[in-house]
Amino acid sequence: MGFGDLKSPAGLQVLNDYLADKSYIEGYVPSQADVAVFEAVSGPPPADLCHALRWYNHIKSYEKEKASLPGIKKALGTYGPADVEDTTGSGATDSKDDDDIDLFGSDDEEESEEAKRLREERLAQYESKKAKKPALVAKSSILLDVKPWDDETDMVKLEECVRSIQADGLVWGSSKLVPVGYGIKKLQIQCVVEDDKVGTDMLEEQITAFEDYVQSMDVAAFNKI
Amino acid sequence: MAAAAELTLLEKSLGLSKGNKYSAQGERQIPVLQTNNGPSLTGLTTIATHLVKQANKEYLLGSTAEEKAIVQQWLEYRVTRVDGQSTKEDLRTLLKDLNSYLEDKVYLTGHNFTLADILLYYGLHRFIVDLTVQEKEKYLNVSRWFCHIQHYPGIRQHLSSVVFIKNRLYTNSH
């Protein structure tokens, strides 16, 4: 989380991309989370960066209500993108992880010389265990069969809204259009996935999320690689 | 969406328990509203707008005397160019000017939420609806601007939701 050092270009770039579809830091009203990202950026962005100066201008237009929008203001690192890392040393967490509960980090920003230290080097040593983690992952070739709702759904739109699915260890193989009857087609699409990272219950709940074209979804083939 | 039906939405959404009862007129089907003691209203924008002031929600149509035109640029512009298209090619221009002009604002004023946001969603919702996933991206201002409006309490009521995906599939560049 976070956007790494916001007085830098990089960092503020960060920010820009994470506005490109967002009005608001967190959720769609202003709120603490805005007044504390506003707060660390040290000015108006450049104009090439044209979403967070749309947001920088809109957050400023609330100047004088800062105090009472909604919220708790937290750590700059808790804000952002998830797969930023946190450069602002108030969370100890390892980047790389989804966790957002920091075990080992305090609420206060500041932090000794000694701490982060020890913190740099527990990271350092983390990342080296991680990375002589063996290379075989364990994979497996799932056929899916998606339903739509009638022989009018349109099955361009739906094989696209399925492929959008992205998720680490997921890739998207070929598909095909298999008559049910009555007109209907179901699309039978195959994908390959890491055993550890991506689960038939995550596929089922992301493509049933696609009310408007799915009816429902079903394993037709499971095979171990 | 018929006028009937989204000035009856719209008339939730301000809060007006009402339910005014409204006609049409005419081959476009312009919505009228009677009065009680005076003249029958004709026209969604006039209509909304008399709706607004019964609410007592004036600052939907602008504080500023700037802000008040622009709400009624839209208007217009919703009236006129939004329901009067009939090609692909106009809707393709209609999102691409719309998607320039919102590059620098969060609502259409630029930082407060007014009537001209909310009758360009009604107005738009039934095309956005139909968006594929690549011309979402590429509208990307339009969609932010609308996914930020169906979250505004009380605007969306039944219109179904539309889904912006989150990770950016296409470009990189907008």
Contents of the next structure:
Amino acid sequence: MGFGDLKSPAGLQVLNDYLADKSYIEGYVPSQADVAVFEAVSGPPPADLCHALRWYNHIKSYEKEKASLPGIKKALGTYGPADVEDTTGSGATDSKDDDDIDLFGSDDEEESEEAKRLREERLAQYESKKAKKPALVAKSSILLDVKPWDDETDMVKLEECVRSIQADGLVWGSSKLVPVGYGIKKLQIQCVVEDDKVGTDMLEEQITAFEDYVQSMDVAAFNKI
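In place of the form predicted together with its partner chain, output the structure of the form predicted alone.
Nothing else is written out below except the one chain.
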């Protein structure tokens, strides 16, 4: 298992492919597994590695509370796809520590180059296999509750305003009016978004901008597709 060298383009590509259909390294919530991999990445992945960049920015938002995330941090090589060689073991460290006393350093260098060549070949094979598969786009289904000011609010116009919001990666779905009391009804509307392009913060900002009709917006349900 492993991602290879996460400071190299090849390793970041493996990470991006791994996260194409996952929100986190393990499970469905941020954990110490994400912290371990995050700390091995030298900085934000490039924009073309959209899944890795989405994950990186999300985990970065937990920076102040990462110590409290669940789970136990394990060796980096225990995470990731099973068919990629773990290159994060102690062998490289041991070799570096022994440089001062190793009289046969040239042999070690030859072995290191051979190991590097094999690793690059395996990563190239992995990338080639992944490239043949269509890229997966991470999407979410969101159910929004949009509340009016009172029972005199024009709900037809309110819904028109909400549906007038257009963005790449946003598709509006079905809707209905749900009674909340005192003759007031809220608009409950479904939408599907591409995670890298549209977020709930953006939706809330644009929907509540119609302040003549909208009092507030809440996320009633959020599901990965």
